[in-house]
Structure formats: C-alpha cells, structure tokens
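For reference, the chain that follows is the form predicted alone, supplied as structure tokens.
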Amino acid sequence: MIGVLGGAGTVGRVVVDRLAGRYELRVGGRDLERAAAVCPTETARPVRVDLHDPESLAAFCDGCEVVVNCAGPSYQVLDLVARAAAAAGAHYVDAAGDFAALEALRGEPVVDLGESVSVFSAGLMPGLSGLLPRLLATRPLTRLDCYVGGAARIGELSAVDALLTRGPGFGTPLVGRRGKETMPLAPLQKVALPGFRGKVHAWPFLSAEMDALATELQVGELRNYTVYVTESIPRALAEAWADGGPLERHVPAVVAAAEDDLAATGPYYTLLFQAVPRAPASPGPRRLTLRTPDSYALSGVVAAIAAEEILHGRVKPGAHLAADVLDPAAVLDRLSGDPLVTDVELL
C-alpha cells in the first residue's frame, strides 16, 4: 500500500496517475471528493485525512509501506508527516522538503527509523537540480555551471516557498562556490542559454543543496542561477526582501509576477548543466538539458520513481535528500520515456 498525501493536487494527482494499477493506493485530502476524482482504479481508494490532525495523521499512514507527501506548504510541513510515517513503521517520500525538514526529522525528539527510509527533495528543485549534474562528474570538473527555470503559475503557498529562500538553511543569493569560498556573482541580463526561450535572465543563488554539491563532486568552481523569463518575480521578490515585514504580505506579487512570466512565454521550465572537465581532452558528457511544460507536474514524476526505488530495495535505510541516494543515470531513463519531459539531451 502507498499512501499519497496531497493526492489531488498538481503534484500529488503525478504521483497517483504513475503508480495506478500496479499498487494500491490510498489517495488522502482534506477534501473527499477531490481525493475521489484522481483515483482512476479500483485499487486507489480515497481518504479524508488532516495532516494538522495527529489521529487523522496516524490512521492515513497505518497500514501504507509507503507514505509519499505532496501536501505543503513544506516550510510548514517540515518533517511533520515524516514523524507520523516512521511511527507507523513505514517508509517516506516527500516531493518538497529540503536540509530544514531533514534536519528537523534528525533533531529532537529522536526518531528511530530502523531499517525504513525517509527521502527528502524528490521533486524538480531541490531534487533533480543536485541530482542530474553528477551525470557530468565522471571526472573531475574545473567548473559546474547550473541554470534552472522557466515559466511556471505560483499558488500562494508556493510564493511563501519562494519568499523564504533566502532564510537561514536555504542559501545565498548573489554568490557561487570557488574551491571552499564563495565567490560574488552579478545577474545575467537578457542572456542566450541553450533550452530556454529568447532572452533570459539569470539569477545567482548557491542554495544549499548545490553549496553540498560542490563539496561532494570537489568543483573547483561552481556557479548555480534561478532563471526567469522577465524581471518581474526577481523584482518582487527583491521588494519583499527589502521591505523588512511580513513576507506574506507580497504574495499576492510574486503570483502575479509569475503570470507575467507566463504571458512572456507560455509554461516551460529547464535544467540546463554544464561542465568543463580539469583535463580537457578526458571523455564523458559536457551538457546535459532536460525540459517540462510543468515543473510541479514533473516533480510528481520524480516523487514516484523514488516511491518505487524505495519499495524496490535500492535505497538504504535511514534519512537522506533524494540527490544523494537515487541513482542519476537510471532516474534520467525513467525521465526520457516520460510524457512530461519534453526534450533531453545529454553531449
């Protein structure tokens, strides 16, 4: 039995509609009939379920080998459903999350996992951002760079994501990585990237999943952008910043700055990663590009496959981000045969 928490909504209803007919599901929501309208098989079945509420909590999960959480916001959730999941005895996958869930399942009080898993990040970013530039690692790298980002519509709870990336755990903006330093980056204005739409604009942001990866791969430098397809979410978010109030206040500006973007260009995101090799003449990919229509959908996709590697034995017990223990190379098949990656390549 696999549990898909958020089950109805853009995320959740991937999860669902990947793993359907070929494993029970329990389907849970606040709202029943929505929960209702995604399960498309006899062996989905529907179920009322308050993440807020300890016992509606505990029953979803009684029961599921699986626990997979779609349901934010996940600045909220942290390792919330984690806890219930390993109380339960079972495994867990959250599509969201990121070091601050992790770590929060980590602290106090102590949880006993034993031999079952928790597996933060599984979705686009964090998650397939820290994941599929160890594709271009087979050697050692001089330089990494990463650009991820499109056009996508932001809900509310999502913009209060966006809004606290630059809190403590998350990152810092303007700045890349050069051997164990940061370095000072300046935004790329109206630039030319290989996978995105006429001219962009790039953002630096060494997040802490790509500040750990520089670390783990030994980069010698790397550099890591958000990309957007106008001005306008780097300039509400920038206002929000500066205001020094309440961030909720300017959610209503980073949604509707997310629908200029859309109007700009239409729905699309992409990963774009690049590497330059110590020895240059050393084989193995230098590029790899990989684009959705829907970057939320898309992480939908990811959060299943790592409800399946887990189920399948291929990731060892304990708590880990996704990036560190799914294996790039197998995931990125998985991704090529999906109808919501529209484009691959890997040079």
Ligand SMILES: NC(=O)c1ccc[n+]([C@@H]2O[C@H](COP(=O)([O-])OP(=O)(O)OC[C@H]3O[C@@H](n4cnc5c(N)ncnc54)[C@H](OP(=O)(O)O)[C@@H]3O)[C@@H](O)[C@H]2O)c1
Contents of the next structure:
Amino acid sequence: MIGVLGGAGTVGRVVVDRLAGRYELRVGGRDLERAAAVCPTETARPVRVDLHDPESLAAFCDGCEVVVNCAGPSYQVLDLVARAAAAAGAHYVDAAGDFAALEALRGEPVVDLGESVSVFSAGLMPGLSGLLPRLLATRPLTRLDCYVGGAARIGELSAVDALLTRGPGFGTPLVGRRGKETMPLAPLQKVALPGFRGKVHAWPFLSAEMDALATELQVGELRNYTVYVTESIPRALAEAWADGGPLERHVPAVVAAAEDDLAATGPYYTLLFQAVPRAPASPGPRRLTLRTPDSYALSGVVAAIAAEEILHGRVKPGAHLAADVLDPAAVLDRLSGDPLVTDVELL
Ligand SMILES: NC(=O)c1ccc[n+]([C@@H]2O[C@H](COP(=O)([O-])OP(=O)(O)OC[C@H]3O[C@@H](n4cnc5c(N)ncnc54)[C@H](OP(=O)(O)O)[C@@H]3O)[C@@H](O)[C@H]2O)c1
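Beyond the form predicted alone, can we have the form predicted together with this ligand?
Following is the full complex, with the preceding chain placed first.
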C-alpha cells in the first residue's frame, strides 16, 4: 500500500497516475470528493485526512509501506508527515522539503528510523536539479553551470517556495561558488541558452542543494541560475522582498507574474547542465539537457520513481535528500521513457 497525501493536487495527481494499477493506493486530502476524483481504479481509495490533525494523519499512514507527501506548504510541514510515517513503520517520500525538513527530522525528539527510508526533495527543483548534474561529474570538473527554468503556472505553494529563495536557509541570490567561497554573480539578461526558447533571463541563485553539490563534487566553480522568459517574476520577487511583511501577502503577485511568462512562450521547462572537465581532453559528457512541458507534473513523476526505488530496496535506510541517494542514470533512463519528457540530450 502506498499512501499519497495531497494526491489530488497538481503534483500528487501525477504520482497517483504513475503508480495506479501497479500498487494499492490510498489517496489523501481534506476534500474527499477531490481525492475520489483522481482515483482511477478500484485499487486506489480516497481517504479524508488533514495533516495537522495527528489522529487522522496517523490513521492515514497506518498500513502504508510508503507515504508520499505532496501536501504543503513545505516550510510549515517540515518533518511532520515524515515523523508520522516513521511512527507507522512506513518509508517516506516528499516532493519538497529540502534541508530544513531533513534537519528537522534529524533533530529532537530523536526518531529511530530503523530500516525505514525518508527521502526529501524528490521533485524537479529541488530534486532533479541536484541529481542530474552528477551524470557530468564522471571526472573532476573545473566548472559546472546549471540553468533551470522556463514558463510554468506557479501554484500558491510554489509561490511561497519562490519567495523563500531570498534566503537564508534555502540559498543565496546573486552568488555562485568558487572553491569553498561564494562569488558575486550578475543576472544574465536576454541571453540565448541551449534548450530555452528565444532570449531568456537567468538569475543567479546558490541554492542550498547546489551549494552542497559543489562541495560534494569539489568543482572549481559552480554557477546556478533560475531561468525566466520575462522579467515579471524577478520583479515581483524584488518588490515583495523590498516590501517585507508576511510571505503569504505577496503570493498573488508572484502567481500573476508567472502568467506573463506563460503568455510569452506557452508552457515549457528546461534543465540545462554544462560541465568543463579539469583535463580538457578527458572523455565523458559535457552537457545534459532535459525538457518537459510541465515542471509540476514532472515533480510528481520523480516522487513516484523515488517511491518505487525505495520499494525495490534500492535506497539505503535513513533520512536523505533524493539527489544524494537516487541513481542518476537509472532516473534519467526512467524519465526518458516518460511521456512528460519531450527531449533528453546527454552529449
Ligand atoms: N521539488 C519541486 O520541484 C516541486 C515542484 C512543484 C511543487 N513542489 C511541492 O509539492 C507540493 C505540492 O505542490 P502542488 O503545487 O501540487 O500543490 P497543490 O496543487 O496545492 O496540492 C496540494 C494538495 O495537498 C492537499 N492538502 C493541502 N493541505 C492539506 C492538509 N492540511 N492535509 C491534507 N492534505 C492537504 C490538497 O488537498 P485538499 O485541499 O483537499 O486538502 C491538495 O491535494 C508543495 O510542497 C510544493 O512546494 C515541489
């Protein structure tokens, strides 16, 4: 039995779709009718659950082999569902979470995960953004450039994620990494990038995920950019940060700004990674491009893959970020065969 919490949401319904028919599913949310509407087969059962109600959350997790959490906002949920899953002896996958949730689970009160697995950041960004560049690190790299973005409708939960990128905790805008230090980076305005449509705007953001990756791979220099097709979202974020106040107040402006991007190019999302090896002539791939029409749905595909990898015993027990424990080649192989991935190039 796999429990998909938030299974009627934008990300969750794709998790349900990819796992339905092959596993028994419990699809959870506060609105039973909405959960029922995404249950495609008799082996998927809707369950009313509010993650803030400990009894209903414990009942939802009870009897599950894996609980996949697609409900948020992640900065509030943190390790709450992961702890309930662990108490029920279930493995756990979170489409979001990042280091903040991982650290919360590793903190007090101490959780004995035993043989259970907890995996956070099993989505696109964070998730694939930290996993796929590893395919280029087959030899030491002097430089790794990462560009992730495009045009996508932004949900309210993800608008909060975007507002949190101001830092601290989730990353630092306008810097990259050189050696062990940060270095200032300027936005790239109106640039042409392989895999992106027309001229785009690339905003430097040293996410916590990319900072950790730079340390692990020991790359000389790492530049990570969030890519927008117009300047509407960076402008909305800058105005929100200048204005201050509760994050939630600025969510509508960020959601509206994403519509400008969609109007400009239609929906598309690209992950582009470019590597410069330390030994210039060394063999191995130097560029990876992956494209999808729907970044949210692709996060659901990643969360579903993570759940299956855990069920097949291919993830070691303990609490991790998905990028640290999934096999990048195996995930890319699965993604290549998924209808939501329109293009993969590893050159
Ligand atoms: N890593 C990535 O790249 C990535 C990308 C996109 C999204 N995400 C993350 O994925 C998560 C889902 O995003 P989304 O856009 O799919 O959100 P969404 O469309 O708003 O869906 C959220 C789902 O959670 C349920 N839910 C909300 N509050 C709940 C509660 N208290 N108890 C139980 N269920 C609850 C909702 O159903 P009810 O209203 O019926 O309860 C809904 O089905 C977020 O944490 C987001 O940050 C990650």
